[in-house]
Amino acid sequence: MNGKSGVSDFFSRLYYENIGRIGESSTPIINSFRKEAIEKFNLLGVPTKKMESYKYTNLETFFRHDYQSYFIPEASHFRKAEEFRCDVTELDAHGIVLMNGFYPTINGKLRELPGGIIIGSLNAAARKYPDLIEKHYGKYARSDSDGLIHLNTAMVPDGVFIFVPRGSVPGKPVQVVNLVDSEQDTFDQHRKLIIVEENAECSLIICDHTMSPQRFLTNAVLEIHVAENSSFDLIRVQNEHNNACKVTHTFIHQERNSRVTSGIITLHGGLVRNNTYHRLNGEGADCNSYGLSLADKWQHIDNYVSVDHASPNCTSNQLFKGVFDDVSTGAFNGRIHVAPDAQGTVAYQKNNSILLTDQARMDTKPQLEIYADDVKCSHGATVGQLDNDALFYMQSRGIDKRQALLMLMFGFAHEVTRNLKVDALRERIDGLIMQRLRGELSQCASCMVKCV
């Protein structure tokens, strides 16, 4: 869909109607990206199924809607954020609760956590650390085909900034809870910039929740720079209602000998599209990307993963699984690109899905683009039903069929969740998965939404 289409024109008008307020509340550095970004969006527009990377996902289901509001925060919007309490009681983390993607203070104060980690709003960081923002902001979130990335850059009023200084090894993770809440059908955009300096470690947990039953469209961009000899662990847990659409774009830029683990657990959502881009930009970099999707009713979950081996002797691994019930649909598009100079590359990719009904559907497309000679690369994909032999064996040992089915599905999913390094979170996610597989409502703490 190009900028002349009705859907894209709606979001262009939204930009021009709100850019005055957006610019006033933002900083010159962030504002300097807007003009070029909206021009690129007007050229590219909202992605359609005509694009190869979006051929299995129809965004018009949610994008062709007259959203009554574009979220620009006011002080009153953060009341629910202040009252929210995570129900993972044993989770020992530095907690930050955002309202529609924004740090809970309009004044943009920065907060220092143990280990010297700085967290706060992007605008506050642009004022205090302009050199850091100029060096990293907008440098990794680039695309010649996806207009939604540029729409985010053009319109986002503020965002979240996390800085992990050189040599910092904090004892516990940072948890960012994204609450989406409005009395109107709302389009909002999230932005995060994370900078991990040399010889540092950081774990980040992002939890996405809806708090009211209105129709929500969220377009999120996350830029991450992981410097030499550093380690970064990202876990995103998505649990929103059927009236919510979330499109995420995560760009992870790695330097020499860095290590990254990136996981996405999608428990619930009307339409979810996750785009994850790994760039292994220095020799010896390693990344592990995994995901689990659980869908029923008419939900649709699509994961697009691109790993760019730009340097020699790097390793990557992708593991994505899905369980689809009723008339739900899913998609996985995994791409491994090995540059001509990236000799010694080791890259693996696996996608497995289970369909619980004849009406559920999964489309999978693994891709290998290899331009080097000395590499070890492989990919595999399966779409099918549960193992009848295993089911028969369990029933022959006295386990009733329903319980046997649950055990098989949980075991299938646990191959992904066992990658979660935070014990309390892994136990909570396993519990939510079992609830989800039983068909029970897996509500989050403080959730007011009764999903149907």
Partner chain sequence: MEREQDNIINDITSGEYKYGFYTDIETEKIPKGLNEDTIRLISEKKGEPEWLLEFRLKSFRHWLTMKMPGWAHLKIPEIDFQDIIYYAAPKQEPAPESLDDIDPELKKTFDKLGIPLEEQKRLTGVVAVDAVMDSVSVKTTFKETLAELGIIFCSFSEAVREYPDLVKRYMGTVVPYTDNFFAALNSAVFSDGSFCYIPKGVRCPMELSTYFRINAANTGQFERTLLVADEESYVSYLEGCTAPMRDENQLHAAIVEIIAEKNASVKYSTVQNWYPGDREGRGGIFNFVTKRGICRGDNSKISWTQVETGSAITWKYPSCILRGDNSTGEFYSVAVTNNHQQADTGTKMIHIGKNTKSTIVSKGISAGHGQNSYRGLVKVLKNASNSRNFSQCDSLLLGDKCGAHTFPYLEVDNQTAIVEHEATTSKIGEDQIFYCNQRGISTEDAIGLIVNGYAREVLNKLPMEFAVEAQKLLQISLEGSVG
Second form
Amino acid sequence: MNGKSGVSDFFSRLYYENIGRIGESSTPIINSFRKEAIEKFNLLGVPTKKMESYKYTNLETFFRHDYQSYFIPEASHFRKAEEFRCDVTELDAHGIVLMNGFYPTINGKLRELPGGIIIGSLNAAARKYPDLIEKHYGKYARSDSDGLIHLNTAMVPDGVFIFVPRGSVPGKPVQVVNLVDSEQDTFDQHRKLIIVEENAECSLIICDHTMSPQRFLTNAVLEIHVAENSSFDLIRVQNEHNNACKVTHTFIHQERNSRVTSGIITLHGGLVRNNTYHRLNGEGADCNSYGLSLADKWQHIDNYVSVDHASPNCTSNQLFKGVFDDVSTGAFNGRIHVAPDAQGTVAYQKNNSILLTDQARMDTKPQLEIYADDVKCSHGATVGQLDNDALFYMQSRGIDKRQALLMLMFGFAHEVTRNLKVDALRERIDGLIMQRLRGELSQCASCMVKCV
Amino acid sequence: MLSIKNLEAGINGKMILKGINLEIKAGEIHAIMGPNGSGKSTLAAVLAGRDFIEISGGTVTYMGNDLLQMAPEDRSKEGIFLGFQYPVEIPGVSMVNFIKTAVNEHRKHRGLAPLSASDFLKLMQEKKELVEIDSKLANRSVNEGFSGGEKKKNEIFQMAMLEPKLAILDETDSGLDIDALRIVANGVNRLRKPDNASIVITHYQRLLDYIIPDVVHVLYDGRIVKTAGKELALELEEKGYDWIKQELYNHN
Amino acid sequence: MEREQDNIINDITSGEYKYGFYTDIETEKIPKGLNEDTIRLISEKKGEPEWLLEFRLKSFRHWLTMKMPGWAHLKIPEIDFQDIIYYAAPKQEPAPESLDDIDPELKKTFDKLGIPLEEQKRLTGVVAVDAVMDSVSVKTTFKETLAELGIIFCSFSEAVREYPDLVKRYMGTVVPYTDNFFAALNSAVFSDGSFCYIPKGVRCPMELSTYFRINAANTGQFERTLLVADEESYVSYLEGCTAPMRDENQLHAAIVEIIAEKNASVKYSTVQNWYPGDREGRGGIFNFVTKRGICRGDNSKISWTQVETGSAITWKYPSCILRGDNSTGEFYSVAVTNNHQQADTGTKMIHIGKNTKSTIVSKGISAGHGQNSYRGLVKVLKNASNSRNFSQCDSLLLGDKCGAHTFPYLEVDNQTAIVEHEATTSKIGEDQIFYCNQRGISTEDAIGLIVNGYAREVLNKLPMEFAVEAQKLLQISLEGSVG
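Could you give the coordinates for the form predicted in complex with the partner chain, as opposed to the form predicted alone above?
Below: every chain and molecule of the assembly, starting with the one above.
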């Protein structure tokens, strides 16, 4: 039962032909994971629709495509990365730009910020802080079913490292902007490792952008360790063009009494598949996982969310919403797993989708797997249209139909965005959503691609 | 102001309004009473433009225009306000944003510029006091998690904000305790002007102790079967609706 | 308090299986094993026409190409399909002309099970019964009464002999032999079962019922039920089942097909009480069943109600294909897993016609080491405008060693459809038990009350006389289990 096919063989070959070069530019610790990873990938392959968790998403077309560039960084593009400025001016953040999976040299490869916080290139960190990397790298991103995680581990060139030491509270969030920009169709893999030590706080913003109209395929892995009594917020804004495919795997490992909020806002993208794995590994951990998908044209957005209650008295909440226009399609795979001893679990899961046309389609699969008895778990899923009674209510107050529909859609989306914790960004996202719902271009100003 | 002639309407092929005639002039308050299922709420919904109601006959003229041809939002902007029996919850849409959009749509219709944020807040403050509505409600989503009384007060608050010419209050008193009832009624009375009118739809006479009607109609089985002064409400309270039924029976 | 509750739970859940006796009756069996010759032999024993043998062989050849499904949330031990006897029949030749010709042992068995083979009026109402033991139908009651209305209710074998055209026209149209591994197996080796045809415009005046009993050792039971409700007709159909206690696992792989024509309405109720195995999980029936109905005509309706308390492993998904416009599908289920029982059960609602409606209410109860999964698919096809579905799938956990799982699939391809799914999982509320205690109700009774209250919505859908039995059964199945 695996998705092995000609496509998988191709990527496997790519590894064996290039491992020398990949290894050279990387570090021993990261290299030490590669062999086992490619062997696992050889077993599992690129997921196909035959796999239960990829039932509604066909990655084949994007993985079968012949990309001209697979790992070689184009040095010249680093300039663009240096010039890139986030247009959310009110947003005060420590910024990092990642270009085609590589960490360009801006202000050096590693930055030490007040409070002992370290941000920078994963490779550089592996050289300078081998103990930290050794302790955490590859420890959370594990899977017996999804070959793409192992493909990333096998061939990833570089990525981002963020370290927040014990008791440290950075005054502002870290913002990582993932850019893909190339004159060639490009396959990009990168990785992030975030370590939040005890009693610390970290807020991370990730923005996914495409800078040129070429075809892109990104396979990204994110490992996050949140230690006891710490808090971690993640906001991911995805805004890529319709010719891009993005597959992300986010593993958030939480220890005792830690608090995590994760929000994925997908405004744009050809094919987007986000896998978010929450593991509540210590008693009293709390996790909130949000997602919002706005799709039109022929886009496809699929969110897979797994919350693993491995310890007692943890709480979790999932809320994923989607608005699907034109011939777009959506999928949601939500899973709550409660381990046998995880008594006192409280877990909720909700997925609501709206289909705006008769061509749009939504498949949803919320799941509960519960092995403890002292639990409160519930889930709900709906697929439908905007509420006609609400529409009439608004019209009867003098709001015209188009405006009322827009407000309703915005309200629908806002139930997700209102949970985002960075105010400046939340307002910006609300603005982007409004633009998006109006059908206007919702690219950031600095983007050169005019998606249609 | 409003003239309804031989109005017939139904839902899913079932006739509910079987020939309504009603004339309302500026400055008047009309009460429409009647037992459950007599068609009171259907009449209100027709006037506001609910589209699932099929109109099979008759005319409704409002300020010289054919009301039935107008979209719900245009009726609103022309001054018709419906206080809903069951106000709708709209998750995610904040009360402030909702009412601001409505007010500015109304202003645009009258050729006025949108209110500035501070003017809007000032207006809201002023109107909120009128209905003794909790400030916090304004920051919540429309009607979401409001108690029954809060929802009804919120309807009157919106009415105050939009200053309608013709207010139709559909069972605004249902589910209210006596204090909330007084507040709601007080709101309605203070909004009364010589150039506007109200239709108060109610099952009980209770509300009419606070909002004194000029005319009372009894709606029964889709028709207005009796029209008289405010004393009719008291008579109904005393004798119940069976009295009307009996009287009708005797007539036939 | 906690301890005491545990003890009571233990007592309640350790209730013995009432129907575990074995009837010592002469049985004709064919040798173990499965190949084309076995199938020819079964067909020959039943004196079947050539077309049916061909159907069996086609199914068998297809089955050989298939693998056992692995997707369910179940741990199924390896099944050796060559180690099963595919045909066993209580010996009684020739076929009984009247009740007096039936072996008294056989009659006693059904009496003991509370299944009257006499056509007596029970206080609660009249039920016509088709009693099936091992591979053959023993007796069908009230046949003549029903025949007056044109209703055909008989064993499947008889239907093949007497009404071959009807059988040919409908058999395999809802569950084709290619449908799944167990459906293919059943189509190859099915022995008997019930056939029912309600003619146009007839409301069946009594409950029709099939009672299945596995008696012989080492045998599998493979029955087939075919129920056709012609235009404007109505029928309520019940099935019940039990088996003796044995240490070995026995396989039950059945097929039920329902066809509802225009304006027809079918209510199909099951009280499944196969032997569940002992407290350590030894023995018990593997219940792998394919049940499906099609609402072929406009305004037709199929309603499934099931109370699943037995079997070591249950794998079944009574489904509705809503093809006619305005057709309705319903699924009401209570599934109990106690000790080491496992169940993966649910439904599929396939909305094809316009304005089709479906309702799913599933109540899972897990106790002991039981694993209980709801698995359901709601699929709205492109042309199924204004379709509605509402699903409510709740799980109740009694004890900390059991599991409750929910796997709904919602696939919506029509903008005007509204599909809603809700599910909750919780344990029995201590405050509820305390509240009962405070009013003088023992913890044991309180649990019974709460569980029955929890399952009420489903039990209410059963015909009255069965609802009472089901309620008792629920309590017995959970004896010794609640926490």
